[in-house]
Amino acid sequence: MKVLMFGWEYPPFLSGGLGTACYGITQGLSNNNVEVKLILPSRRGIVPETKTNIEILGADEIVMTEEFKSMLEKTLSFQKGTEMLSPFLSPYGTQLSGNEFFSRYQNVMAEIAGRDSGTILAFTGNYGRDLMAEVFRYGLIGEYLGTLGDFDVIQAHDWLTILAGIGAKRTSGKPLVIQIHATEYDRSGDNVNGNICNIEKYGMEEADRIIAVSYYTKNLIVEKYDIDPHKVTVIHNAVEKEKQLERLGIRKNLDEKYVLFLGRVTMQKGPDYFIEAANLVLKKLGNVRFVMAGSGDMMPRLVERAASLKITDRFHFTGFLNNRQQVERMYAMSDLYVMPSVSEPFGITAFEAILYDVPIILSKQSGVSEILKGAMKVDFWDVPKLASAIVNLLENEKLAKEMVDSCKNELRDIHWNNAGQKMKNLFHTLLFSNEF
């Protein structure tokens, strides 16, 4: 069997769990015998896998050919005289139509046409201005692909990912699973972007199949989406059981309790709880230290907020932790991990964090805690709560190990190889029941 999948991250280059479940999910299926044809926008820096059936490849690196020109012309000549800008780009709905939205896709397709053959297109990857455009311009590689149709199936990893495994299912006609990690409720609450809301449910409507990282994250999809709860697929997120704690030699401060917070520094996560937490801690307890480890637009007005509450001597920013081994440093020299997100699809970080012998305080709004039933966990919103949990696991070192040693016994049956051996039964009935 072989897939088709489309990603936006892979390690090292990692900004939040996304890559970081991709490159378990390659490997999950890797180990499945499946044979996985990984294209990121670029694969600059990434070392090339070693197991043979997996290949990585670079949109930036696909040469346009005639034929690729060939089909831009047809795309664009089926869009003269109609409001719609893409055969792929066919939306559910009429209320995007003629906007900023499309006009800056129908830019992109108009420049790409009147590029020389041979030549290839731009991508960097990241999450900049240019993010809808390189979006876009990865939806045309999606359908270009789908012309050589050497693949069995096609697998997407959210929104950013959506277009190019709708533009590959529209020229091949293999089906296309849809795997949501986050969703854009997930990530801004009620102040979506509607342009990204509506290219997930464009994308979950024309999915044959979708994935849900968790029971949480599936019934927001039939919730917020409006889509049938039965061609949603729940299949969990695993974690990487190696660790490198010992190698690095990190000895935990006796003298005193670290309580980290790591993700980005956005709303989605609740770095502004974590806060007000602390300073309730802090009145009660003098030997801890609070470390917010990552970065995001919320930073400045939390750094603030932290001068203003005067627990900066106490209080540490470290920003964003641009690889691995700084990760794994932080987690083992931390007592207690706390994960208090407003809403969490899923959250392998909790898992890295028991890896490490670390006890944790999850939101019950996450998905990862459908799985880690020892482990304490709280609503985001009940900030005296959280404070009071957090000086119950500091004090309480019995009370720590025993959750510890259960979320350790609930990982032992967790791994990325169950999770792909679950994809994989899950293409095959779509490859031969013909639901497609």
Contents of the next structure:
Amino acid sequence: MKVLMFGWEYPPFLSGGLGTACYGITQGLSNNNVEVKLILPSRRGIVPETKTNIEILGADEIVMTEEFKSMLEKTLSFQKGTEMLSPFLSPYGTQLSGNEFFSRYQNVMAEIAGRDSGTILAFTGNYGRDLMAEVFRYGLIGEYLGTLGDFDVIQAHDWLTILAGIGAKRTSGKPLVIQIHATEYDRSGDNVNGNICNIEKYGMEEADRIIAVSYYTKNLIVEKYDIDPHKVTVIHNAVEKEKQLERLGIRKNLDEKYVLFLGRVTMQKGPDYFIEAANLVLKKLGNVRFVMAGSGDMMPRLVERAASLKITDRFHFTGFLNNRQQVERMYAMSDLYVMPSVSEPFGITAFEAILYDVPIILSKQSGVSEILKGAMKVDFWDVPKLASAIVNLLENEKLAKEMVDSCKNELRDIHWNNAGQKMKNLFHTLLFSNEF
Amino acid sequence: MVSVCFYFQVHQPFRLRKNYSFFDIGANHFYEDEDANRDICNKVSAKCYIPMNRLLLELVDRFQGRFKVAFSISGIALEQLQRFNPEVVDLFKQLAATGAVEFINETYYHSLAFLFSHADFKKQVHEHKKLIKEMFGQTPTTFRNTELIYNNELARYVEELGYTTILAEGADHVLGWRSPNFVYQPKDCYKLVLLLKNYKLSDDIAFRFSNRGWKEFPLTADKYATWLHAINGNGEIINLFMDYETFGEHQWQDTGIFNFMRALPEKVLAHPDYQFINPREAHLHYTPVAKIDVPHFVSWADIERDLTAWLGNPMQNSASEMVWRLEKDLIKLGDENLLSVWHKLLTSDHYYYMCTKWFSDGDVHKYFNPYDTPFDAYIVFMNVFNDLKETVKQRLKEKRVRTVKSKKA
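Alternate state requested, the form predicted together with its partner chain (shown: the form predicted alone):
Following is the full complex, with the preceding chain placed first.
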């Protein structure tokens, strides 16, 4: 299986988180035996690691061949740019009128047509003033590469590459998957750039499938862009904390730290040790809140215990979190995750916490502590030690950060291979099921 | 003469939104379950308040004022009725205008304030007094504390506030060998008279009326009047205190409760030595026969007749302790809106919902409890409390900043 992938940035040249994600995704796919032909605006000498199935091509390396020229002719003469422009002729066009866009598009085409040979397009691959023009040129590259047809499926990341993805789909007829890492609403709040929204909506409509990097993002795609939820699959990215909060629209009191227990409230998970440790910590620190998320047969006893310790103005019970969005929110809000399990064969929630950049304290009795060597570990029954570990990590942000980074490193490969596997499955369904 | 003294309690709490969750803290300051509150007021008005008020108007009219009853309506119940069922309030006003219906004073928020802050207790009593005056044109002289919670200290305090009658539960451990059917005086009081509920005769109507397993079933007005008449010669006053919702809500219309009440006054008054009186008149007719010493709190709840329906388990204790700890800051802020929000969290029902005494048996507590478990009740209450607490903290901070700025200016 081969993917034609349109990216915008790639390590070591990074402007945002997109490059890191793109790197992880290509690695994950490659490790799952998917060939990746990754297109970037400019290669800038990036060479993929050896022994991978990744090929990298810069858009600025593509030379003006007769083939390309005739394709451009067709675009110009037969379609007069209207197809490319269709999103801007829709009622959503707010900031620039359709006419302005059309003339800008014509300028780009004239610039291209004026060249006879050599590199056809100059790309900076940055986020400069002429970004929109670059996005259009990139779209033309997409159309051209689509004509080559040496791939099975197309994948594009965010609005910058959407036009390229659509172009490739149009000329090749191959299915298009768009991965949304952030929407215009994430970037700009309610003061959105209408043109960018149009491109996003156009892409989401044209795509055969959409990958959202969180349930929150999926919700935005469905609500703000009016997309059928069945078309959207969630595959998580590992994202940094600040970005996560911003992305989920969480406003947090900065003076306060949240310590999370998430899981069934049953004997096996050790929630009672969590409460006792919380009580000790609250005697020492005033700016901490403890959250017990989940439900189970120990709930009544623990609620009464917390009440009799008189810590319920700092210790909160959420009950069972009945949707993924709440779980996501809970992790993103937290500054520390505690898993005091008495007995835990594995403990996937510890992985999830790391994914959300949350430092973790594990009981030595959990299976996952074997893999996460960098995590802080205590015996579940050692409440004073658990309490001092919590205080330590809350008070020493540097230590907490180091811990998360080291866990993340340990997890990175596991995570991206996992994501790659999910994407491969998605492509597989697209290509071989009758559904599409 | 033997007097029959009816007093009916009307109360509806502001119920909290059961889905007010941890995620709402700091984000959502709207705590009340407006839908549930409206639905319940509508339901109870249709089943009880409207038909029973009409019946009482009819009876007062028929007996030319010789049939009398008294009401205590909590301030927050009146607030909700005004908002959702103004027709009910009109009927209460008509009852007040007859002169045969007394309106008793209580804490506006149906709270346990006397146990925590005398200053705030006094404030709530005054607020309620003002409301009664405005709505019904009466200046109350009878006081009853939330859920008939009572002790010597309360009686003393209430006497100082100028009241002449106070109501309490005729609990066995209070009365000992004595009968509830006389007028008493609280231990340290000199003017205030104490009326004690005859719980047996009250509960015959309130709890047993429709109980088919009861050997006296079915209870007729004739039979009940005979029981009342049997007291002649060994008692002076029969205090029948009960929830007003008994009529039509707890005992449904098809049990015959309305017909029972329609027939009762005539049967009672058939005896020449019997009359109906209001609690405020008790001291005019009778001299207290003895002083009663109640050092510990009694109430009309459960078998224990103590405070354990609202206070005692760790949830109830921590919730009330934390809520009352906000009092000082709220006074400092002086924001009437926030004070009223806080006051609504003092309503006894919230703590009643957290009671675990009867949780396993599931009975009367469960009947009145909108939550599945007392733990759910506690969690929701604490979420709301924590939001209010954060709001207060925030506002205090803003106020300090303002004060510093204005001092600089």
